[in-house]
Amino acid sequence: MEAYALIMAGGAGQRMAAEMPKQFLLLHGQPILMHTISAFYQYRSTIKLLLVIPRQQEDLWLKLCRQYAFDLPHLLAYGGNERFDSVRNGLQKIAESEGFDAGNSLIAIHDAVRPMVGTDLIGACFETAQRYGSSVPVTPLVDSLRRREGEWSLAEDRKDFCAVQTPQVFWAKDLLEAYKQPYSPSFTDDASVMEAVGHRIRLVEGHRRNIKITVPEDLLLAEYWLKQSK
């Protein structure tokens, strides 16, 4: 089975109040995309990575890859529209990379800003598509949820309902097919495109540390646990 990983870093990061994409701000002395990419490396060495992200972004992220002697092998490609189109374009040039094979690949898609990710839950993410032919890290939430109903509400049992993380995994040869259908507003996530053509989802357990850097507080938050880790 040859590992593939598409890290997606299309986000403009409008919620961290910066000048400079979210995906490039300094974490632990380390632009976030790199602690990102290194991450899938120390699963596995082989693995194939490809990048996506914003044509206009590819001379800051050459010239950041320079200034930190980054040099962590990876292809680029260039995002879309909407999410769903950066993806599809991430797989095409998988699909179009040399001696890729889509009956015996697993594609991770994993979103750039998540670099907390470890290595033993990319393992037990590929281990279960491995097995399953789908996984999506999950965790349970923890506050109370409700249903809004106009300008009122109804309680629901938060036990039947999870928060979704990444990476989501699937077989190269499902996800490329499922990625020929048309966009549509549905698709939250990878997952739910996979669903539209009929395919089933297996859940893993995923990490509270697994967060997505959205806000400032966030960054704090990912360098402190850095900081314990070292």
The other form holds:
There are 2 protein chains.
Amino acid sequence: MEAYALIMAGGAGQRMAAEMPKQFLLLHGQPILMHTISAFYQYRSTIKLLLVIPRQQEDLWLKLCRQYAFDLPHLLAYGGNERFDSVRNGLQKIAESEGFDAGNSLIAIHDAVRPMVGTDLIGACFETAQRYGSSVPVTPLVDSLRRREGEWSLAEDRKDFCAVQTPQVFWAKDLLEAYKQPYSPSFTDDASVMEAVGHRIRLVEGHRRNIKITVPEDLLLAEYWLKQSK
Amino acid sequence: MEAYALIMAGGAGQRMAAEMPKQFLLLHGQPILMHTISAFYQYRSTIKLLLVIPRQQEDLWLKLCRQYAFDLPHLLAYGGNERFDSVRNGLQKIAESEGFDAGNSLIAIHDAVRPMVGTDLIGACFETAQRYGSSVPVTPLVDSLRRREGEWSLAEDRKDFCAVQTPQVFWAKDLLEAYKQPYSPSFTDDASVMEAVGHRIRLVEGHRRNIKITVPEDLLLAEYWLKQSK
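Moving on from the form predicted on its own, please list the structure of the form predicted in complex with a further copy of the same chain.
Now the complete complex, all chains and molecules, led by this one.
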């Protein structure tokens, strides 16, 4: 089995850098995205990694790589209008890459701004997908849950549900096939794309610390956990 | 309309203080619980407040009140085995208190470890309950959601759901009546108790910062937000 990782760092629709894109913010003295890429190489040094990035951020990324002497190899593809388009661009580039064998490759699709993903979780996702054809890491819901009915609501049991993280891992041939379908607004992640063409989605126990860094306080938490784990 | 607040600081089942109960940890130099109680007095200085606390924590709480010269008035009731029993104990004490009028009183039930609740949110919850008979503050789900089917899963649209906070506000007579029913494990909060006897639950827009402090990093976030709001 060959392992690929597709790291999703945003699409063409992202606002031009009035502020620094989250994946380039410093975490423990290094851009977040470098932590994320490093985690996949720590899992497996032979992994083949492709980064999907907005076209207008390419120069900045290459500059950061020089500045931080970051030399882990990775292909680049550009983001599209929707996340769906960005993933498709990335898959296409993988499909065209040298030595690619769709029938013997698993592809992990991961958010660039989840740098706290550990090698254990990456490993569990690859192993589960190899066995069951799909894997999605999930965590229990922390708060009580209600179903919205306009301004009113109905009780739901939070234990019946789970919160979804990445990496989400699937066989390359299945992903390439699923991403031939037209875009739907119901596609919120890769599992929903795969499910729409009939694949069942297997769960893996995710990690509470594998957060998506989207607001400043997320960065505060990530710094805290990194300090703790030293 | 008379306003009551029932502050829930844990039941008899809580482990004896091998570690300091969360509601007594310092936030901005003062025990969390004092921030919580103060918020309700800031909303309305005439509010009548009752604190439900494990019996074995009473001495510590009284000592902390002296130490921090905390003199906001409040009744005390003891926690029971389940949260349901604790709320029932508190309601009973309110029902026996001087001047209580079940037909003209709203009761807000709130987690002691949600000190970041603001007067705006408390006000919105009381106003909504006065108008519609119930109110529960909720926030949108941050992560994608899936429904568990054993080790497998099904897509759900997170926009159909919401995460529940407190304070949850209801008419006193309705609460007293609802808490006569026998305990069920499906009672995860007061809304679920009210719903079980036929009340509809009205939603109020909650606040992202109104977090429940349960792990050390929650305290880190609360400190961060308090510093920001200065």
